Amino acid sequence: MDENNIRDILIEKGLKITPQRVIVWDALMNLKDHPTADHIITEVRKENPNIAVGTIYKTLETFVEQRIIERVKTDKDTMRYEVVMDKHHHLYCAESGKIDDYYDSELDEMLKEYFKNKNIRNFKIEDYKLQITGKFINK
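Can I see the structure of just this one chain, in the form predicted on its own?
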């Protein structure tokens, strides 16, 4: 999926191309770093002050439902959003709230093998994503 062309993504997902969806997408692309809904609202309203907050939330929810973006929940129960849909994990700094994407194919393979034959009662594993909590250190 080409992350930069929302029109193609919306067509692929069978969704209408609306100005509101394009505006919310542009805000996500500008913010990039796992923004909260409040950050997205602030970004949208810089150029489009008349867009209703409910419209922004509804657009985010539609994007999540259609797997255009994902929600990322932090330890502090803050809901964040991300556009990157590649297989990856997260490094989460509990002190600052910062989230970085973490790519590790060896870890992916290890988790895949681990869960391959796991039978968890009344649960079907569809995906897995680790959130590694720690503290970013400046060297």
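If you're wondering where the values come from, they're calculated on a predicted model, not measured in any experiment. Numbering follows the first chain given and starts at 1. Each form is matched to the other, and the largest set of C-alpha atoms that superpose within 1.5 Å is called the rigid core. Compared with the form predicted together with a further copy of the same chain:
With the core held fixed, the Cα of Lys16 is displaced between these two forms by less than 2 Å.
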The other form holds:
Protein chains: 2
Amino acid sequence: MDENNIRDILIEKGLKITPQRVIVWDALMNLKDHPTADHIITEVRKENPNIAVGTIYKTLETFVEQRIIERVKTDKDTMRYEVVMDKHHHLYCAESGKIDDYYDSELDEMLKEYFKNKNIRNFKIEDYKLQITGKFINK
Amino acid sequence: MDENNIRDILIEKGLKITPQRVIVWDALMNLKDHPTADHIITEVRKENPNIAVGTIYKTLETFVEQRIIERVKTDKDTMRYEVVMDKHHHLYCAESGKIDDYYDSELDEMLKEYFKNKNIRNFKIEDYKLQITGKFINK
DNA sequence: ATTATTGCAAAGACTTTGCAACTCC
DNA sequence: GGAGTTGCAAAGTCTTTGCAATAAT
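Having displayed the form predicted on its own, please output the structure of the form predicted together with a further copy of the same chain.
So here's everything in the complex, that chain up top.
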């Protein structure tokens, strides 16, 4: 897809451009959702069965360190990942384990205002995210 | 400590009162924070080295199912647990992995108002919790 | 040429499971 | 007495690691 993109990112971060990293990135692009490592491994190996599982884990770890992607908090599941993006919140379905992104700039604005004038004792706020739990309704 | 408490809870949930369950509960009471299974196992075994690890895991699972405790979302760590309590939010320290509770009724009220008039497409909201990331400051 | 990265397989951490023995109601 | 629980050890799942071989700058 937009392969230049990841190449630029890797250069910027001072990481070597390897086929493996590009392929893992492409898999992340294809898997829009919040894939587990296992989803990513399956996706990668569809086309490249030769890439080692350990390499994929190491690549994900590297991406997380470099803030190219983020781990997503889950409360039961195994770890999930997502590409770092615009500010958003998460919808969790307790039943299915599905996670969706939730964008709401009005909410963001409100929280920003709120925390501008609010200090938490002994804590320096860097970011916040709302985890909304509930159920997805059939469309 | 307040042992009647857990006995009542177990009765209410239709679970048998066993020494093991009471002991795990006591450990949870002693470990205020957001203990991992391993913390809990260590705490339990201090006094009762005879209780099986599998039993502790099973007990925690049962408590979660019965909504006596909750799993806490972590983004790297192993699973953590907490006793179900009043509405609160979480402060996460990325550096140390420490999690603290954050109570803020003003914030709760504001969010409640906000979501009263806000529908999310295809999603039925049941609860929400703010995860605030940042750093704990030395006191 | 130098240094980072990969593949592989083994080890590690954490959690679950199967089942006979045992407890609680 | 009977259903629900426990202990135990083995198996499972997910992830990390060590290191020689290999590839990127």
